[in-house]
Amino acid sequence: MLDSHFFSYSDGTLCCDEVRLDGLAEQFGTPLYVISRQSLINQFRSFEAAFAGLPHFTCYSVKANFNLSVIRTLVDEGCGCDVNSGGELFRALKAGISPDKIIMAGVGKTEQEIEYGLNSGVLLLKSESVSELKAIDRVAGRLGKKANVAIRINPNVTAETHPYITTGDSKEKFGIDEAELGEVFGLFRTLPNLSLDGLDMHIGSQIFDPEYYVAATQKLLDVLDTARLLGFDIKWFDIGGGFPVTYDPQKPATPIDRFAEKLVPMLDGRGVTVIFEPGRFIAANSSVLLTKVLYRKRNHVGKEFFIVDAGMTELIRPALYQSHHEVISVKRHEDSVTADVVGPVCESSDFFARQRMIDNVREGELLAVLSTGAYAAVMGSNYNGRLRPAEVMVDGGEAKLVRRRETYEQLVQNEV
């Protein structure tokens, strides 16, 4: 989905605010992820504008896009970070965010994780399992410490989304099990190293209607109140992200106002401070990945393909999770034809587009992947030997490279 507000085309060619992509994609090489800081921003302020009359907190989930430069354009509006490992926090810190601002998530912590979360002063440590709250024990009265604790909990609410992005079901790994609250509640009692300060849940994302929502927070409000009735003093309600964005036309997203038409009168004057981790929601839609036509063929079917030079290796979501996302060329064209657009890398999952009205680029023409501004350059990789690409962020007029181009030295860097 084009962000036309800061991507969008002045005299035909394809632009990030003020800056032509053809001039960056011949200064800085491709594949090339383009970002636009306003775009960042925008989302961010509409987030926060449609949650304004609630009590709340928005941590930005990290693991949508890490980069360092995008991280911090967030911290400096305020932001929160929300982190799913030691890696996560530490560019997270790198980015200059205070560690009494980031929530630490994640289901298979290690002792050393919970260890550097703890030593950092992370606001909140959020806990899966029995087992893990046990470790957090352990390894917070090593240290001498009380580590503050958000139990994640299982509403058992199935989201119409791809089941590879549900994360609120039974069937599935995450959060504490509803049957086992009696337990955990309990085991607070006989861990002494641990405060129980918040309650969380997540049930997945691509989340387009706010029902879900309603329900899966109608569930932990009932354990908000078990919790108290049991003397526990709750002080944050993290009830996720998942809040959806653009990426077919035609299918648009939710409004956010929405979501908080529903949510809002459901949690304020609840006496708790509201989590939100929107990821994908503020960073999807602020980044495409330009890429060249390498070449072009026909079958003896007459099947037309466009081979250009990134891949699943830039950006796995369609082989991954059979996602849309639009292409579209740089340089304006009046005619069109239907084609694949594929990568280089030796799979045949190694497609952005199958079948698709694309504009009649030549080979060297520039195309456009969009809405590779969430879950693309931080599921990268190195298959195939590939270098992973450079990254620039675009603030008005001036564009700034925030990730050098890999070399192929560093591809072997690490190895002895």
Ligand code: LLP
Contents of the next structure:
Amino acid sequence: MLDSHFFSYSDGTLCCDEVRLDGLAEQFGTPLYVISRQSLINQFRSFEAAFAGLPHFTCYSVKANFNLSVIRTLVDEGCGCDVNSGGELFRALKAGISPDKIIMAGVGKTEQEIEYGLNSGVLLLKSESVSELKAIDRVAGRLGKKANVAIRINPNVTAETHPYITTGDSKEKFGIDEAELGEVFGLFRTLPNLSLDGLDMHIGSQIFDPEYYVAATQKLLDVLDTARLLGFDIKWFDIGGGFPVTYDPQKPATPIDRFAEKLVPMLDGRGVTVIFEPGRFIAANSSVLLTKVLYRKRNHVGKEFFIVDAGMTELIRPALYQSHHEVISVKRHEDSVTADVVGPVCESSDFFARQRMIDNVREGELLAVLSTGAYAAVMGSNYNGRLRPAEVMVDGGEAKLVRRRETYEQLVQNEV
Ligand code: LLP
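Okay, that's the form predicted alone, but what's the structure of the form predicted together with the named molecule?
Below is the whole assembly, all chains and molecules, this chain first.
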């Protein structure tokens, strides 16, 4: 798993590509996100290869990792972007992507955000409610524009994943309910500034079983038939993201080809361009979080703690979703211990691993928390007055700083 993502041991020291991680910690300090540029490119290319048989357009879901250099790397490969807010649209544009390769989602876009999207000239605005469609029409009318819209359908398919990241179920806030579709199609007839160009869904994240995609795609294909019967010229068919990655070597992810084998025959020849919105699949294993062991302590019941200088402020996934992340030593050791790897934040949920066999590292040594390329830095916070870490991107033998470490002054700069 490590090797395939350009992280591997060389002479007993963990490296990213040709660069030693202990050297990076010395140069840039810890905690530090280390991103492999080649891993991002590889993942994007393997996704493209899997779906090569289908007319499609892959839009990287920027929410997974919105560092400008990450976006830029993928844009240079020909990738589009899926953004979920004005802020993400700003980032994507800053990274240099052409606006007609951006699709803009969001279950609650403000009129300001809608205006920003329309004025930027994004390819599609996705909408998830009747009220928002009316708002898009209003804003487009005010600007003298026609809005190219895709409607997000809630297919009512409950994908088995963590309950916080399943989205295609009728219990959730996402998408337009089947029962409302008649009204929605009617709106496109009456509201003059909307053009219905696409259908969209996203059933959740980290979905291992392709059958959930099959079930939901079938529902969306039925909607496509209805829309065409009603005379709508649907060009884009967006089946969202959610493709899985391996966090735990004991639970390897379903290979992307298994999804393509099911989906390509279903979608080929339908006269639409299929949009995919992978986030995690592209970014998750492209990065590790380097952290230093500050202290070790053992309590009277024999429990061992490694207290490290990164915490839930840099990776909240274990606390929020009980997610597994591998934690490995940067310098290989012969012996190991069972320990909890915990951060410095004042919360009992501030941990990376519990009761895990881990190399018997000494205080001052480095650990790497794996698979922190998606939903780590972007979900980071300043809780406890913590500074957002630096980020470094490695390509071959070269490491470049792509985000500076925050300073104390920056913590208060907006306060008056
Ligand atoms: N498209 C839409 C509309 C989405 O809401 C998402 C993710 C994606 C695409 C990308 O999904 P992916 O391919 O990355 O699975 N913070 C959670 C994940 C939240 C996902 C939110 N939506 C986590 O750390 O597991």
